[in-house]
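The chain below stands alone and is given in structure tokens; this is the form predicted alone.
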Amino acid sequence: MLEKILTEDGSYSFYNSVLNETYHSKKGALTESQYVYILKGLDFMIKNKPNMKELKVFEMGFGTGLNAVLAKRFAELNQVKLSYTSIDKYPLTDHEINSVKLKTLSKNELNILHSDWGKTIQISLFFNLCKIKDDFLNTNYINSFDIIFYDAFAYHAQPMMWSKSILKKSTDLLKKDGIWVSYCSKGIVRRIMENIGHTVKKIPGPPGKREMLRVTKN
């Protein structure tokens, strides 16, 4: 059962009563996505690799489509071409997404939210999108992506998604020196990533979270 909620920055999200978990932080859905995935993910990468003009992004959990919309805006603002792949086993309906979407969206941003699943679509000059309706366990994109937005539900709601086997599978998707970024900062997740052999940094988190994780694949 999904309940629409208003977060503290004025943007909307959902509360899933079955998982006892929200899709975004109650402190601000827009604020959290912008900070974690755009500022500490995409912006960090292009500032550290200024010659990169094309990036491949993989998102764990399309959800409301907020991360994808913000990534498209970032790509256009910075004139960096993004090839964006997102997977969701149980995608929201168009009606559900419409009920929590940002107030002001361009036509091509609406296309992000409502485009067909299983097809690669050119959204704009700097952004193409492929949404996959499937279980992450079925993915096989070894060494394909520059950055991963790991936006699964929290550890208490979906502990399997934070297990060593799944986390390793997620970083297997990255190219060498690729970036894995998540709102999560749990010690067990950090230790798993370190044991796999990656460089792990705890960095300041978005409002309401002291820390988050950013991982570099070795």
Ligand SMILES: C[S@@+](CC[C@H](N)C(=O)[O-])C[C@H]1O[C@@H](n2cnc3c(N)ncnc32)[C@H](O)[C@@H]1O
The other form holds:
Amino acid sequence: MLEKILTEDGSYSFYNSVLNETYHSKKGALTESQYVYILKGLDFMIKNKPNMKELKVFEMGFGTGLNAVLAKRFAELNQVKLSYTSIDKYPLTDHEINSVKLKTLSKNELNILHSDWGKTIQISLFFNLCKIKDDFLNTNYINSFDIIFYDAFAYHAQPMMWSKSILKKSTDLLKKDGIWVSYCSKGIVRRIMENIGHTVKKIPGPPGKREMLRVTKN
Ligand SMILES: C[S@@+](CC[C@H](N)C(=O)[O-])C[C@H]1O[C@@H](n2cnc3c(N)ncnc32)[C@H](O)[C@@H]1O
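Show the form predicted together with this ligand, please, because up to now only the form predicted alone has appeared in this conversation.
Full complex below, order starting with the chain above.
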């Protein structure tokens, strides 16, 4: 069901044959995560609010832990404290995660990948992590987060995750002026977000994707 794949930038990901969907872009898992979530999400946020030294991040879909590792590196590089909450309904096993992880990971970064679920753990001075094993549909943290990494499987594989009620649920997690980023650029998703009342921007996407979405909660 899960097949390890080598993506074009030399980083690994998985292909899920049941969903006919990969965990990351085949053009480069590392490149996509770094661009969509770190550069266009976290970096955009701190450039716009330079006084912000503590951010609460929510990730929909922990998967291989790649976004979490990159977020921790960003936090340390920029000396911004991140409280990172990530949810996954179907966590990968330690063995699966080890088979696709980045080659050079510090002890702290390995801790991100393999720490217990359901506990908040201080990974480093600038990064604490809470991994939640649950269905996103059960989340209920209204107006709590500064930024959402919305990393569900693509529309064709999980259309429900891109429906109005679930997208609204995802932006309900945000504080006012918080931002939501995703690799997705589908017109229907953009229109739903506009219809909910958010400001939606289509911005250039990572390699292989013309555009991606960044939404600001009004
Ligand atoms: C595209 S992958 C995420 C990749 C991940 N962010 C990474 O850095 O490797 C989508 C993830 O969403 C999870 N997922 C799918 N439906 C979910 C749901 N209803 N609630 C929570 N997690 C879900 C899947 O198990 C999968 O790990």
